[in-house]
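Just the one chain here, the form predicted on its own, laid out as structure tokens.
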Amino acid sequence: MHVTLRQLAVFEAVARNGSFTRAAEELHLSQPAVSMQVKQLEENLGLPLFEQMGKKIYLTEAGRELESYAVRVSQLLDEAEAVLEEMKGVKRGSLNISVATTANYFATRLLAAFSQRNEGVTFSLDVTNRETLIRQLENNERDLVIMGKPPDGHDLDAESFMDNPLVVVAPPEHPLTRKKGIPLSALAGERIVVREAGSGTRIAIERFFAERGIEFAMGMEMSSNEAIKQAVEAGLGLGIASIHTLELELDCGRLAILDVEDFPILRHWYIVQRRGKRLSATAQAFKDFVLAEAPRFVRLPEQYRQSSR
């Protein structure tokens, strides 16, 4: 069998995108030049690799097979690529990282404090939810990957670096502000935005709620911690995020944590790799400033600075 590295790379990039001209801007290459690459693998082959339907194209059962090995392939000399740049030291070489949308308030500080201290090296920064943190790791798609703690079953090596308070936030003016030691019962009153199904804060609160025997009335449902904030100050309900992502608005008086018994709920954080993986050098002194230096590059209420250290 007669393939060219080139030719395995523009096949995977078609068969990931699904169209030769979006491979095409990818690669930077004309959709002629594709195109051709991609019949010569077939004619090398002797099998159709893509069948198409309307103005729509899909992998044939062979193009599935050799979209694996292609897969393969292209980590296989990345992992390459990762251990000649090992050689060089950490002054050069690349990193990609993903983080979940609100570890972000904290990353971008940790990823300029290292790029500081390592001028040569760039970066590859993705923010974005749990479920897709997840799908890059199975993929094997990211160096490593910042998040809450990751579900059992995914052949993943994760280690806690710092604490994650989840804290309940209401508009200054609420009257709960004005009390202590609120007991947990009062919320099941309160309408509460919360975070999307399936994200790693909501997962936590309903786990939370039902280990206690009490319901919430859900108000609404957000995507994202920027909108829990802004509906929370615009009177839509009280919010439980995560202490992380209030920096701005406790400083101006925007909201205000209140003293609800049992709260913060107590999360961690934890940065994760797939288990087995060969870290560059860049990507492993990157892991050990995390673990290491962390909590320095967060900034946090009196109250609660001793737990994330």
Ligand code: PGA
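Definition used throughout: the rigid core is the maximal C-alpha set that superposes within 1.5 Å between two forms. Here the structure is a predicted model, which is why all the values come from computation and not from measurement. Numbering follows the first chain given and starts at 1. Compared with the form predicted in complex with this ligand:
Once both forms are fitted on their rigid core, the CA atom of Met36 lies 2 Å or more apart between these two forms.
Once you line up the core between these two forms, the Cα of Val290 stays within less than 2 Å of where it was. Shown in the overlay between these two forms, fitted on the rigid core, is a CA shift at Glu26 of 2 Å or greater.
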The other form holds:
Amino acid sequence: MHVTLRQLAVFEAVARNGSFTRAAEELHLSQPAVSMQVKQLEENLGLPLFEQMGKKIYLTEAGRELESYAVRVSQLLDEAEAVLEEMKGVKRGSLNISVATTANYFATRLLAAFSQRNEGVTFSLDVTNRETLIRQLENNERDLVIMGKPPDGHDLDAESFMDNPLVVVAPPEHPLTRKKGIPLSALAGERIVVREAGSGTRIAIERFFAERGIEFAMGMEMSSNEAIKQAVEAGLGLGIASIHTLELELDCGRLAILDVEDFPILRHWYIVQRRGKRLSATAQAFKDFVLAEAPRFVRLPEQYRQSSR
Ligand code: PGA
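In place of the form predicted on its own, the structure of the form predicted in complex with this ligand is requested.
Every chain and every other molecule in the complex is listed next, the one we just looked at coming first.
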């Protein structure tokens, strides 16, 4: 069988994306170059691998068979690369990580601190939502992921390294900012601006209220923490957000934390990898660094540092 690794990699990307165009984007190739590689592979094998129905492409039976081999070959190559990199040591490695939207408020500081100590290391950082993070881990696309507690039932190893408290925020002129020990029931009359479905923060908020049998009035739904903070400042409702997103607004007095019963919601940050994945020396060094030192590089709002002492 005459097949090149390049052809297999291109085929695997088309199969996984279900699209020649998306595979071309991912591989930084032109679409005709991708089609050509797949065509040559089909000719070499003497079997069609995809069939087109309308605008969609589907794997043929031969395509499905080949896909499982292509995935294994690509995983083995990744592993070989990691092992060889380990021989080079941390100095010249590359690190491929993804972080949850909220974790990006401190992830870049971690990367900066780590790269100061390991100058030759290069990074690729993806900031995305929880659903995508889990898919990336399952597909073995990233070395490490920083996120809230991953769900059970996936082959993942997760270690917690830092608290992630979620607090209720309001504009400073809101009457509740003057109250202490606000009962949860008082939130029932307020609109709460929340993150999009699929966000870890949103899942935690919904679980928190459901466990206490309290219905909360969901205000607008926003897909970024920045948008939530702007909305709360503009008076569109109260917000619930991770303390890690609030440093600037709390320090400048543009938002205030409310003293609500049972808050903060206590969550934690985890560093996660696919179970059984052999980490490169660089990835292992970064993981050790995060587990040992992350909180030192995270800036919390002044007010929160004082109140949590
Ligand atoms: P996010 O945060 O998905 O809400 O950005 C991550 C998490 O808390 O799990």
